[in-house]
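In C-alpha cells, the next block holds one chain alone, the form predicted alone.
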Amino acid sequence: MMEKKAIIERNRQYWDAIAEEYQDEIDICVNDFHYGPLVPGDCDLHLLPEDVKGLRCYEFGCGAAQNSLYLASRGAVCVASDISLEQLEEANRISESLNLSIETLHMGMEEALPDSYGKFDLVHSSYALAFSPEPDKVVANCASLLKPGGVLLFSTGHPLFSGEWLMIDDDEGLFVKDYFQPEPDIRYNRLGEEVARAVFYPIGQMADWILNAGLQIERIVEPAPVKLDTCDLEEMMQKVPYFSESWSEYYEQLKHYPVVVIFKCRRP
C-alpha cells in the first residue's frame, strides 16, 4: 500500500498537471457557494451562516478558491489553501480579475495551519476531503481550527456515488457491491497508470471523525441535482453552480442517488 507522504505527492503532481484544464472544462461561478456537480449551491441549500461580513473563513482543498472568493464577495475575510500552486495560480488569477482580495496557501489539507492564524468563524470544503489519505486527521484539525460555536462545513463524495449503474432484465439502478468498504473513484492517466484517486467512506464512519473531532452535527444533507429536464446547456451553466458538459451526461443517473453527502457542524 502506498505510503501516506507519497500519496500527498501524487495528489500534488496530479492537480498540477490538470488545473488549466480543469478549470477551462468545468464552470465553477463564484456567485454562489458550490457543494459538488449538478447540485444546488448554497442560495437553494442555506448551510452558510446568513450574514458572513466580517467572518474568518479557512477553505482546504480550495482548487481556484471559487468558494472562498464567493465569501469575500460578500465581506468575508478569507484564506485558503491548497497542495496544487497551479490551482493556486488560477485562483489568484481569478481574484484579481473579479477585484477581491484573499490570503492563498501552498500547503496540503494535512498539514497544520501556523498557530499565528489563530481561530475561525467557519472551515469549509467541496469535495476535496476524498483525496486525503487521512480524512480523519483532517477533520481533526479542522476542528481545531473553530472558534466556539464555529462552523465546519464541507462535502464529499457520497458512499453511493461508488456504485455502478447497470441495465437488468428491462430496468435500471445502482449496484453497490460493497458499502462497507465502496470502490474508490481511481483517476488513470494516458498510459493507465494511476495517477489520483478519491476514496468514498460509509456516512457513519464520516460521522464518528465529526463526534470524535469534539463537534455536534447539525445536518447531513444529501442533495438531489438541480432539475435540468427542460433546459438547454445555457440553462444549466446558470442553474447550477458547479457544472460541465461531461457532468450532464451523468443526470438521469444522478436523479435516483446522491453524488455528494454535506456535513454541518459545529463546535460546542
Ligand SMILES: C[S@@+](CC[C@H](N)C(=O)[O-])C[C@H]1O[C@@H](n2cnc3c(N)ncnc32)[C@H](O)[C@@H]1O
Second form
Amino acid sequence: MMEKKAIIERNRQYWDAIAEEYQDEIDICVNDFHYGPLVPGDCDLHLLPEDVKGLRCYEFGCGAAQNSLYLASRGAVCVASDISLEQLEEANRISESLNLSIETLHMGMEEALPDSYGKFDLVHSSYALAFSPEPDKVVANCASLLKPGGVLLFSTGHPLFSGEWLMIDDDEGLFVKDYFQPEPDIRYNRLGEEVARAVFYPIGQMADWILNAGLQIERIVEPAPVKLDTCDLEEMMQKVPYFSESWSEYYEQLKHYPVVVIFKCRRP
Ligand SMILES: C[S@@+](CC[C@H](N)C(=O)[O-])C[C@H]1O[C@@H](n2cnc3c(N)ncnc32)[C@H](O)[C@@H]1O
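Structure of the form predicted in complex with the named molecule, given the form predicted alone:
After this comes the whole thing, all chains and molecules, with the earlier chain placed first.
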C-alpha cells in the first residue's frame, strides 16, 4: 500500500501532465456552475445560495476554476486551490481573458488553509474529492472553514459509477461487484503503470464523514443526465455545462444510474 503523501504527489504529477489536454478536451462552461459530466448545472439544480453577491467562497481541487469564475461573475469573492500548478495556470489564463478576479492557491486539499483566510460562506468542489487518499480529512477541514450557517457543496464520483456496464443475453445493465469495496477508477500511462486513481465511496460512508465533521446534510442529489436524445454535438455542448465527446458515449448508460452524487451540507 502506497503512502498517502506518495499518492498525492503522484496525482500532482498526473494532473500537471494532462492539464492542457483535459482543458482542451472537456468543454467546461463559465456561465453555469457544473457538477460533473453530462449532468445539469446549478441553473437547473438550484443548490447554490440564491444570491452569491459578496459571499466568501473557497473551492478545492478547482482545476481551471470555472466554478469559481462563475461565482466571481455573480459578485462572489473567490479563493480556489488545486495541487496542479498547470491546472491553476489554466485558471489564471481564463480569469484574465474574462477579466474576472479570483485568488488561486497551489496546495493539496488535505492541507489546512492558513488562518489568515478566515471563514467562508460557501466551500465547494466538483469531481475532485475522489482523488484524495484522505477524503474524510478533507471534509473535516472544509467544515472548519465554514462560518455558522455556511454551506459545503460538493460533487464526487457516484459509487455506482465504479460498476461495469454489461450486455448479458438480450439485456444490458450495471454489474457492481462489491458496493462496499468499490473498484477504484485507475488511470494508467502508456507503459501500463498506474499514475492516478479515484475512489467513489459508498454514499453512507461519505454521509458519515460529513456528520462526523459536525455538518448537517440538506440535500443528496443523484442527477440524471441532461436530455440529449435529439441533440447534435453542437447542441449537446451548449446544453451541458461539463461536456466532452468521449463522455457523450456514456449517455445511454447514464440514463440508468448516476455518474456523480452531490452533497449540500450546512454548518449549524
Ligand atoms: C476531475 S478534475 C476536476 C477539476 C475541476 N473541479 C473541474 O470540475 O473541472 C480533478 C482535480 O483535482 C485535482 N486534485 C487531485 N488531487 C488533488 C489533491 N490531493 N489536492 C488538490 N487537488 C487535487 C486535480 O489537479 C484536478 O484539477
